[in-house]
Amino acid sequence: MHLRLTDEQKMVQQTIRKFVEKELMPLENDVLRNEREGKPSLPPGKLKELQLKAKEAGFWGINTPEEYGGANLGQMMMAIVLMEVAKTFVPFSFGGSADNILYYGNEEQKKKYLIPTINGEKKSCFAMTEPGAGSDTRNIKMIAVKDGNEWVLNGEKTFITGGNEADFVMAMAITDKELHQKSRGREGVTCFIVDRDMGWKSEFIHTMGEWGPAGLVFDDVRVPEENILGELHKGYNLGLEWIGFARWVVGARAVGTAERLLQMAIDYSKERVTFGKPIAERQAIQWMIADSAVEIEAAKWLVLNAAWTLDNGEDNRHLASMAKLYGANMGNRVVDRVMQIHGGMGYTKELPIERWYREARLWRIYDGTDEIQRMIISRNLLKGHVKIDQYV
C-alpha cells in the first residue's frame, strides 16, 4: 500500500498551491466586497484572465483526454487539485474541460458542444432537478412529445449551477411515460443538449450563499432529432453517472475549505488571549482543533480512495457516497468550530468564515442529501452489493 503521495503528484500540488496564493487568495476582499453589493462575484473576463494564467503555468483541461488537448492527469490528482483550490472562496475552476457526459455525444454533438466548451467558447449546465424531483431523480415530470422531426419540451428545471450563464443545456425530460412508468423512472428518460436560443429562460434563485444556482423554464421548446445526446430513452444513466462524479468531489472541496479553516483558527488562537493566556492554551480550543485536524485526515482519504479507486477502473459509487456524505458533514463541523474559536469576530462579515459558513451548508443538500447518501451506503450493505473490508 502506498500512502503518501507520489514526487509528480506533490509537485502538481505545491505549483497549485502557490497558484491559488498568488493569483486566487489577493481576490478575496474584492470578492466578499462585490458579493455584498451584489455584483458578480468577480468582474467579466476575470475568471478567462486567471484560467489563461493557469494554462501558462502548465494546467489546462486537467481531466480532459489528451486528444482534446488535455492533460487527462486522472482522478486522483484531480482530488488534490481541487482540495488546493477549494483554500479559497474565490469563484475558480480551470479551463479546457467539460462535464464528462458530453463525451457520449456523437461527432457532431463533439464538434458543435464539446470542443468549444473545452476550448471555454461556450459554457453548459445540466439540468435534471425540479421542484418535484430534487432526491427522487426518478420524479421528474418534464416531457418530451416527438413532432415531425423535432422534440417538443415542457416543464420547469430548479437551483441548476451555472444555468444563468450556460449557452447550452443538457436536460432530461420523459420521453415516453409508459416505460418511465413501469420501469419506475429508470427508463423512458432521454438527455437533451439544448441551446438558449432555442427558447428555454433562466431566472437566478436567491439562497443563503453566494452563489447562484437557476430555475430553467421549457415552454414549447423545440429541440431537433440530432441534439438526442447518448440513446432515446436511455438518458437517466447518463443522469446517474453525472451525479456520481460530482459526489466525491464535494467531499474534495469539503477537506481543502476545512484545512484552510483550520489554520485560520490555529493563528487566531495563537494570538488572541483571554485572562492572560493565548487561548491556544485553554483545553476547550485545542480539543476543537485536535476533533477538526482528525476529521480532516479521515475525510481525504476517504475522498482519494475515491479517486484512486475511478482511476483503476474500478466501481467507486459506494465510496463516493460515503466521501460525500463524511466529507460534507465534517466541513460544517470545522467551519462551525472555527467560528466558535473566533467569538464575536468570526461572526461579522469582516472575516470570510460566516461566508464559508452559509456555503458549507449546501454540501449537505445538493448532489445528494446527507439522507440519500446514508440511504445507497445502507443498501448496498444490507443487499450484499458492498462488503464492509471491500475497499481494505
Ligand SMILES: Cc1cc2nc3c(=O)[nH]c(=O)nc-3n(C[C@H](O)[C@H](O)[C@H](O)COP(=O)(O)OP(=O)(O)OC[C@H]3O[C@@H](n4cnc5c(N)ncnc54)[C@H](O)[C@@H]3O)c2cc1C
Given for the second form:
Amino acid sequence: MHLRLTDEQKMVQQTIRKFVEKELMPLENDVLRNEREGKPSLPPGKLKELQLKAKEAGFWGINTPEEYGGANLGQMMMAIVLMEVAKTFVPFSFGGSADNILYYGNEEQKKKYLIPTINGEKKSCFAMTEPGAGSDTRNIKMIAVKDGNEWVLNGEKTFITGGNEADFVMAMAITDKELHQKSRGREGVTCFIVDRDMGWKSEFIHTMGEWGPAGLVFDDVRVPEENILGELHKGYNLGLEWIGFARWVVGARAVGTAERLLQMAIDYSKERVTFGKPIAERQAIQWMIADSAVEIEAAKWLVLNAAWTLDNGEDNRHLASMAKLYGANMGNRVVDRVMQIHGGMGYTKELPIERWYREARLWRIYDGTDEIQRMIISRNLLKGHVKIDQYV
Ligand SMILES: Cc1cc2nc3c(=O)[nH]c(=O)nc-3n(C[C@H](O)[C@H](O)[C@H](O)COP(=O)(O)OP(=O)(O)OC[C@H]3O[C@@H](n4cnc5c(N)ncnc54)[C@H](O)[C@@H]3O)c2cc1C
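Can you swap the form predicted alone for the form predicted together with the named molecule?
Let us now look at the entire complex, which starts with that chain.
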C-alpha cells in the first residue's frame, strides 16, 4: 500500500497546478466583474484559447481512452486534476472525461456525439430530473411513443446543467408504461440522444449560483431509432449506474476549493490585527483552521479511495456516495469558517468567498442529495451488500 502520489501523478499535479495558477487564476477578477455585470463568466473566444493551450500542453482528455485521442490516465489522475482545477472558480475543464455516459453508445454514436464532445466541438447535457421527479427518479413522466422508425418524445425536464448551451441532450423517457409500472420504475425507460435541432426548447433557470441550469420542453420531438443510447427499456439502470460510479467527482471539487479557501484564511489571519495581535494568534481562529484542515484531509482520502477503487476494477459506488456526502458537507463547513475568519470582508463581493459560499450549497443537492446518499450508504450496510471494514 502506497499512501503517496507516484512520480507521474505528482508531475501531472504540478503541471496542472501551474496551468491553473498561470492561465486561470489571473482571470478571476475579470470573471467576478463579468458576472456582476450579467455577462458570461468568460467570453467564448477566451475559453477556446484556454482549451487550445490545454491541448498543446497535452492535457486534454486526461481520462479519455486512447482510441478516442485521450491520454487514458484513469480515475486517480482525474481526481488529482479535478482537485487542482477546483482551486479556482474560473469555469474550465480539461475536457473529454470518461465519465461521459456516451461511452455506453455504439460506434456510430461515439463518432457522431462522443468524439466531438471530447474535442470540445459539441456540448451535451444529461436529463433525468423532471418537475415531479428529482430524488425519486423512478417517477419520471416523460413519454416516448414509437411511430415508424422514430420515437416521439413529450414531456418536461428541469434543472439540467448545461441545458442552455447544449447541442444535444441525453434524455430519459418511458418507452413501455406497463413494464415501467410492473418493475416499479426500474425498466421500461430508455435513454435517447436528442439533437437540439430535433426541436426541444430550453429555458434558463435563475439560481443562487452564478450559472443557471435549464428547464427543457419536449413537444412532439421526433427522434430516430438509432439515437437510442444503450438498450431499449434499460435506460434507468444505465443512468443510475453511471451517476453512481462518478459521484465522488463532487467531493473532489469540494476538496480543491476548500484547500484554496483554507489557504486564504491562513494568509488573512496572519495579516489581520485586532486588539494588538494578528487574529492567527487567537485560539478561536486556530481551531477553525485545524478543524478545516482535518476535514479536508479526510475528504481527500475518501475521494482518492473511490477513484482508486474504480481504477482497480472494483465497484466503488458505496465509497463514491461517502466521498460525495462527506466532501460536499466538508466544503460547506470550510467555506463558512473561512468567511467567518474574514469577518465583514468575507461577506463582500470584493473577495470570491461569498461566490464559493453560494456555489458550495449546490454540492449538497445535485447528483443525489445528502439524504439520498445517506439512504444508499445505510442500505448497503443494513442489507449486508458492503461490510463496515470492506475496503482497508
Ligand atoms: C443547479 C442544479 C443542477 C442540476 N443538474 C442536473 C442535471 O444536469 N441533470 C439532472 O437530471 N438533474 C440535475 N439536477 C437535479 C438534481 O439532481 C435534483 O434537484 C436532486 O436530485 C433533488 O431532487 P429535487 O430537487 O426534486 O428534490 P426532492 O426529490 O423533491 O427532495 C426534496 C427534499 O426531500 C429530501 N428527500 C427526498 N426523498 C427523501 C427520502 N426518501 N428520505 C428522506 N429525504 C428525502 C431530499 O433529500 C430533499 O432534501 C440539478 C439540480 C440543480 C439545483
